[in-house]
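First comes one chain, alone, set out as structure tokens in the form predicted on its own.
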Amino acid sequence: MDLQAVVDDIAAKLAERRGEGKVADYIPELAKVDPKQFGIAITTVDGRVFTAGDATTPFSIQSISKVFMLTLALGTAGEALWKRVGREPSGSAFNSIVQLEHEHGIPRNPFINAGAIVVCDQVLASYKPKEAIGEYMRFMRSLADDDSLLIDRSVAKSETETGFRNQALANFMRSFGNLHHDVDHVLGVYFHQCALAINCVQLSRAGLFLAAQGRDPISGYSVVSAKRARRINALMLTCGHYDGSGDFAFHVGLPGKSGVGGGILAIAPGKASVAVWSPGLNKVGNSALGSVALEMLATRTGWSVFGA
């Protein structure tokens, strides 16, 4: 299969649709992003890279970072983490507080905001705040095989100044005893992890270990066990797109994680890691064009986990 021809064709067919969706204007820095951009990158388990469009343009990783911080938290806490956060689809908005009331401060899964905040709190059991951010950056640079990765300080500042809903979620969980560290410290880590600037090439490389049973197939380094990689992929499939997760599984059929910066990381187990980016979001907060591109890719390649 000529994957370069596939990504070129997808980019060409979506060219006239650039700008669809709405950028995440509730974060002031993201509101400034030109919506008429689209990039795609595929990194295969044998190390080949295929790109099209704006694949080397940095964007804000946002909630895709939750996959990587979860990986770090599981490395320090192991299965004990699941006493503090669930593994079920939320069925509600990514920043909803309603479910927490009914479920006594235990977030449904680690990919909604409340769950990701608990994950950050767990990481702070092993690191001081600045050390936690430093460890996250070391991990991301290692996975992406690129030391140039940086946190966009203007995005982090923008999120800190406007993250009132996340502050409410954190304080609410603390009232139930499910947040153990200072709220400002936990949110400081959370806002900074989400503000990482990354491009499609770097992101597809960073996710490659999830396509290769937990091992980086290029360096040979074992990131997580095969069992843990399988379970992270399962969570991505069922919970990776907020209350649009079922629809994404229906149309694309790949484990994936979206972010309101317009990026999506998708994993074809045993085959490749894929990153797409287009800033315009659909009504549930996932990249509108990115979702379409991944459906086209899954159709053309037969990579859906449910079969061709």
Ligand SMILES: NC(=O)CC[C@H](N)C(=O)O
Contents of the next structure:
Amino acid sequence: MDLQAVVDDIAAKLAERRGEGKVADYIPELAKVDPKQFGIAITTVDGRVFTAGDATTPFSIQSISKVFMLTLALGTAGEALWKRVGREPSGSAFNSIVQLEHEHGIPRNPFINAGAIVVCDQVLASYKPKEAIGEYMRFMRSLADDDSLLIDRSVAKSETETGFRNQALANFMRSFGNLHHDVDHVLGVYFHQCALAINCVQLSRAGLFLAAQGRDPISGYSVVSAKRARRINALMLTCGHYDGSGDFAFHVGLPGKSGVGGGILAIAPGKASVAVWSPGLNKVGNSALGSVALEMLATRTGWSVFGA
Ligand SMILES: NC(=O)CC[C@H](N)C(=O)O
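May I ask for the structure of the form predicted in complex with this ligand now, the form predicted on its own having been displayed?
Starting with the chain above, the whole complex follows.
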């Protein structure tokens, strides 16, 4: 299959739809991003890279970071993490608080904000806040095979100043005893992980271990066990798009994780890691054109985990 022709065709077909959706504006710094951008990058398990559009323009990783922080937290806490966070789709918005009261401060899954905040708290059991961010950056640079990755401090600051909802979630969980560290420290780590600037090429490279049974097929480095990679993919499939997870499985059929920066990481197990980016979001907070692009890709490649 000519994957370069596939991504070129997707970018060409979506050219006139650039700007669809609504850029996240609850984080003031993200509201400044030009919505008419679109990029796609595929890194295959045999190390080939195919790109089209704005594939090397950096964007804010936002919630896609939750996949990588979860990987780090499972590395330090192992299965004990699952006592503090569930593995069920929430059927609610990414920043919802409603289930937390009924479920005694235990978030539904690690990919909604409440769950990701618990994951940060878990990482702080092993590292001081600055070290936790340092460890995350070391991990991301090594996975992306790119030492130039940086956190966008203006995005982190913007979210620190306006993250009232996340503060509410963190304080609420603390009241149930499911947050063990200082709320400001936990959120400091969370906001900085979300503020990582990354482009489609770097992101598709960073996710490659999930397409290759936990092992980076290019460096040969074992990131996680095959079982853990499979389980992270399962969580991405069921919970990676919040209240749009069912629809994403229906249309695309790949484990995926979205972020309000407009990026989506999708994993085609045994085949490739794919990153798409377009800042305009649909009503559940997932990239509008990014979702369409991945549906086109899945249709053209037959890569859906549910069959061609
Ligand atoms: N869905 C997202 O990407 C949300 C991440 C964002 N940093 C927040 O906490 O609101």
